[in-house]
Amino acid sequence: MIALDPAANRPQFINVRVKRQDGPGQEPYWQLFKIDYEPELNVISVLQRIAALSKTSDGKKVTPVVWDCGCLEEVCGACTMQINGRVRQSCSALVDQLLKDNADEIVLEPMSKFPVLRDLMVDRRRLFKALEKVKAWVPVDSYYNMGPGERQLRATQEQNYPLSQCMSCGCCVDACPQYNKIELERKKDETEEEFKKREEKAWDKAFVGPHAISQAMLFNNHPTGKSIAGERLDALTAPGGIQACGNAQNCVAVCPKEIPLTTSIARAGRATTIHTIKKWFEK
């Protein structure tokens, strides 16, 4: 338990559990660390205090945990990890409302489906292989001055500014039931370029998630994006687009950026129902 201190009715110390793993492929094992405590702190502050200490609660010297994280300012979506058994930012994570929520001690995990790298840090390069995959960028075939672009409704980009703001933190597809970890070992006799050929194959044909289905929506939106708007189209109907979300909501209710995500998963699957109608009329 968190010793209080009487006289200010705060904590003196917190405890803070961490899930770690040594490398890919390892088995994981669980930590306490105990620091004393600051107001104001976020989760990022409590690992730069373990990582002062290097050592657990009960003085056994230990290698600082690994975490990544960018700008701390919820805005490069590095930091995610599970808080407290939720999938979140640890740079908005505040201490104080996760002890209010519990004030035995914070629950600090890797993402849970992505493999883990060491500790905190995992490999999400399957959650930008799907931005690719949907071509979630706005084609340039020049840099020469071609004039004023197409003008757009402010309605329209009402529509578009909250898609926006996605910054790939991979939130909603830890969160997603349809998302599953996708984990390869290298063979002995296969070559590393192999192996790359191999895992990509395995996640072109796993669901593409809530972020790629939404970034489509956002550059089929765009005035010079929707030129290749039927390509973006053809990705979502392909094996583990549109047609394997089964729309339980959990990308929604735990998006940091709060992005209609069901809104735009609802958008793709009337776009690509008619784009696949027209397709047949076309043969």
Given for the second form:
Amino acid sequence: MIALDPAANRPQFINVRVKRQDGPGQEPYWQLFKIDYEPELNVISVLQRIAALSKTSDGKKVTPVVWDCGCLEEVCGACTMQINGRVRQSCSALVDQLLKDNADEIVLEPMSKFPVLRDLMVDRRRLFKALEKVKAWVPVDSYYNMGPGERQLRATQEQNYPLSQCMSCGCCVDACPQYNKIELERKKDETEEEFKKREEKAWDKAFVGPHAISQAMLFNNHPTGKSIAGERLDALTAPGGIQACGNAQNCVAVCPKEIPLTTSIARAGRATTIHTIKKWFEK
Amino acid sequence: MSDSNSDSNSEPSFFTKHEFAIRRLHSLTGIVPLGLYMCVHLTTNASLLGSVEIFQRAVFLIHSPGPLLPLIEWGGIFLPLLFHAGLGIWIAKTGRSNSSQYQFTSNKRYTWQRWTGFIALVYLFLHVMHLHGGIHAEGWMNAIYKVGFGQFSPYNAGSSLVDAMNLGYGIIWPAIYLVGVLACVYHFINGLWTAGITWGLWISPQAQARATKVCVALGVVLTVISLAAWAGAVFPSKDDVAKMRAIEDRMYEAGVVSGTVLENEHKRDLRGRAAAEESVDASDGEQASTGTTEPAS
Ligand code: HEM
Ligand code: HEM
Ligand code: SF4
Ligand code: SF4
Ligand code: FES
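Could the form predicted in complex with the partner chain be given as well, to go with the form predicted alone?
Time for the whole complex; same chain goes first.
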């Protein structure tokens, strides 16, 4: 790859513009950093260089930029941020590629739908709470030996495998025009407990997001998981359920795992409709 | 999650509790009756390009329920439209379009769905006021007629439609109609596609790709029909209006005699009626019915 790049074409520096924020609820501000060019960097290594430098392009000493990461191989989702205006994982965002699209600078911003904790680090708890809401798991309580599981048809496996690759990164919800940011502030007379409860209530009413819809479909299609299929469909028709989706299909376009989210949403659309009609007649 | 139901201090509203069902109803009303009505409506209007007679026959048919018509209009069109439009505005406000940040085609379609819905709202209000008037009460109709609304006379369908289009220098209404009708067609066709996701009709990406083709084809056909409807109302000249009116009057009179048309003078064009009365006195009926317009050279 390097051999293909004529050396003359390589820049000397990389400009990195970072949207920073000192703490939750504070005003964001921009800083420009300049680091030496090295071949085959990813955005995480750029952030490491910036942390080591801790100096803006005009020489001002600043605190290191804060970010999050885990696996470094695009399976944990912790490093998700907006890079050049598009939400994605910073560990798999290759600098040479980014410079090809925009040679002038790399722009890093935190995800737009979650409260910023600091700089590029956000609080994604709502994302996981949504998975709890739709019971995205196989219910086994280990009291009884349930015997061997039902055999899965090959077709079912092929349908489920792509969905099982979701890493709960939140790209899909970040790009979704129907998923709005919820950022609450703890009131003075409120205990930590009360605040958490208020937060969860607000999340519960708001859109669950495409990842949760897709996971609900994954577990409703699982031989053991489907035993609580009805409960998942109830969750998907509750306030904040699938009805909030407006079919923009950004979710499917930005998902790094190329999960067929629109297929999951359509499948859930059919299942919830049938479920609701059935329930209505059984009342 | 299991402990969150202990909160009983704020019961969710009726709307919040039943939002799923209400949104399904929103989607359904967009297709039937509204989408279906629009297809029939545009086709009917396009028939004016065929001939004055075909269009007038269609309007006689539409108006054959007589006193029941307002009931059909309100129950089948206006109320579903008000529901769909009102909820549509609310839905549009729950989202935050980001199609300048994420320029995917489907994201632009999402944004346009909202914009065309909004255009449809403005257009349909103007359109219904312009031609129909909303309610048939005579005092109301006479009052709005003076300011250029409620212009359509079902028993002089073609001529009053063309006349109505010519109000305001013959450019303002045609322009509004062109934008409005195209926005409605886009909104319906794109809505049909998204409704397939809403209801889970096309699930796999392959099925979705096929649905796209079908919807594009439908969209092309409906666009042609809507342009024909537009042309039929916009292109005829003032001379044509007089000829159309004569044909419509003949059809009305014959229809009343044969019992196929409900007699109702209010549904005739005021100007047309004046002209018709004149023509009884005047020896040359042809001349009199063109009295309101320049005689053909
Ligand atoms: C008059 C003002 C109107 C407004 C403000 C409006 C607004 C909207 C909005 C915001 C949506 C998106 C709903 C969603 O994402 O869940 C929508 C969907 C739709 N509209 Fe309208 N609309 C209007 C009129 C019409 C008319 C006249 C028709 C039929 C010709 C129509 C047919 C549809 C259809 C078929 C859908 C798709 C529903 C779905 O995706 O499930 N709308 N409308
Ligand atoms: C070039 C296009 C169009 C033409 C020439 C046209 C013509 C007309 C005419 C002549 C009427 C009067 C009917 C009457 O009073 O009995 C009417 C009413 C109406 N039109 Fe249109 N129209 C057009 C496009 C549309 C579109 C796109 C819609 C959207 C759905 C629409 C919806 C309506 C409604 C709701 C009424 C009143 C309801 C009723 O009469 O029962 N029109 N139109
Ligand atoms: S569906 Fe895709 S974008 Fe959404 S959380 Fe899962 S992996 Fe991330
Ligand atoms: S399809 Fe639905 S969930 Fe996906 S981005 Fe659009 S509105 Fe959001
Ligand atoms: S660090 Fe795990 S996905 Fe990037």
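In this text, rigid core is short for the largest set of C-alphas that superpose within 1.5 Å between two forms. Numbering follows the first chain given and starts at 1. Predicted, not measured: the structure shown is a model, and the values here were computed from it.
Put the two forms on the same core and the Cα of residue 146 is off by 2 Å or more between these two forms.
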